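Only one chain comes next, encoded as structure tokens, the form predicted on its own.
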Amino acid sequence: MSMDLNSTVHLHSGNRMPIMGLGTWQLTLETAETVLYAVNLGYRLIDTSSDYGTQPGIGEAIRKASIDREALYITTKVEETDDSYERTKSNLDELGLSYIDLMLIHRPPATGAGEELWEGLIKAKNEGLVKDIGVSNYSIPLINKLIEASGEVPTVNQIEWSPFGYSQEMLDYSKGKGIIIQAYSPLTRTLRLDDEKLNQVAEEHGKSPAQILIRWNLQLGTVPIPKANQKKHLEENLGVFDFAISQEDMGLLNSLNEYYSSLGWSLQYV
């Protein structure tokens, strides 16, 4: 399976998205410096949110980077209590951008699927403020409700996803709808990196457990967005394109699934 950091996945909108990126939730070092270093390494997809506090720093890094804005792919989010159209505009202001590549509903409201939020994002897309829209932390029934209400299929569902917590049913459903899964916390926030079977696969390939988790996602066709704030980890996470996990080892990793969440949530996909 040939791929590199410049590879992209095709969205059902006709746009394309980098196959992996950088998460910035709880980025503990200076955001602008970290993101600029990542961009200089070759990262092109940067994930943020209105409630992360990292958008101004990301905007600063984009302005300092020696590449065109069009070469970057910026994902951000609106909250379930927002006016999604107005929040989209304020996100643009914080980032200092004229458009956002992908805007997500961060999580579904406590009741319902967030049809009003979705309509606000559709409006923002129709006006050219965002190129694509999607959801985060949504189950299959909730996605179906948005589609039934609007006819608009999300391009992306960003959910916690690793060999320790994933859903084959969600993967099959998403492929059937042309929805790309963006995998947040693909490294389990380091909490499962000492797993014996994971380390067995890592040793076979001469790679770190984190690199195996990223590569597993890439081979599934999901888009991992691991967070990193240390230069060595930013560099390490890119070392995933010079090997492939065998079908046998993919099966071994798949067998680790226990619907685990590093956030302590009950992962509900269906």
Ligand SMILES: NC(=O)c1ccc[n+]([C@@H]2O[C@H](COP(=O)([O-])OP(=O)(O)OC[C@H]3O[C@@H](n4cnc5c(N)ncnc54)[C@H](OP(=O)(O)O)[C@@H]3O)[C@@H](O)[C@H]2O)c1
The other form holds:
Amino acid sequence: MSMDLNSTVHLHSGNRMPIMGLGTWQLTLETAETVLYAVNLGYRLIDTSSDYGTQPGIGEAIRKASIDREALYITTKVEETDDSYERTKSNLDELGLSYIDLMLIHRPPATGAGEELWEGLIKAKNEGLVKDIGVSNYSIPLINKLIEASGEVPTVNQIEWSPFGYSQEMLDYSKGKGIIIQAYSPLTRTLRLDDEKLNQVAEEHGKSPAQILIRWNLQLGTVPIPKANQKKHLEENLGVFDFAISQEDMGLLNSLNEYYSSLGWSLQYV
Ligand SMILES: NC(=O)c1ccc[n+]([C@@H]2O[C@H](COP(=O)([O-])OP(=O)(O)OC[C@H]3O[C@@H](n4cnc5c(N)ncnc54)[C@H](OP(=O)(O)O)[C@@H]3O)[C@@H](O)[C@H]2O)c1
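Can you return the structure of this protein in the form predicted together with the ligand rather than the form predicted on its own?
Expanding to the full complex; the earlier chain stays at the top.
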């Protein structure tokens, strides 16, 4: 399977999405500068949210970058307490963009699946404000509820995802529905980078543990969005296209699953 930074995954809407991206939660360095640096390195997908505080800086980086807007892919989110249609418009204003590639419901509301939020996003999509809509932190039953209520299948579910915490059931379900999993906190916020077996695989390949975690996602068909402030990390995280993890080592990495959450959550998949 030959992949590079320009490779994309197919969304059931017919649109395409880059196979990896840049997370921007707690991008503590100057956002515009960091994102511009990343875009110049070749990052094409940028993940943000109305509550990250990074949208204005991302917009600035896009305007400064010598690359067409269409070559970039921007994911952002609405909060569960928002009027999702209005929030879509204010996200567009903050970013200074005329459309958003992918708008997600950040998390399900405490009660229910967020059918009203979903309707607002469907409206925004029908009006061309966003190209695709999806969810984040949704379990299988909650996704089913949204589909039942609207007939609209999310294109993406963005969830915490690493060899230490993932769900084969969610992967199978998502593949069956044509939903792409975007993997957040793919580097476990660094908390598991010193794992012995992960390091064993990394040493075998002459790669860093972070690169193995990113590559594991790429081979699984899930889309990792590692965040990095540091230039050396931004660069290192792109060094994932000149090697492949063997089937045996993929098995070893898969066996590390303990439904671990670096955010300290109890991950709900089913
Ligand atoms: N939808 C949601 O609810 C949700 C929740 C959490 C996150 N997210 C999204 O997913 C993105 C990624 O998740 P995350 O930020 O939680 O965690 P993460 O990407 O797993 O980890 C980020 C941490 O890893 C470090 N790092 C990056 N590259 C490294 C490397 N090659 N070697 C060693 N350390 C490295 C970063 O350091 P430096 O910054 O110092 O370079 C930072 O401390 C977020 O930024 C956000 O966009 C979404």
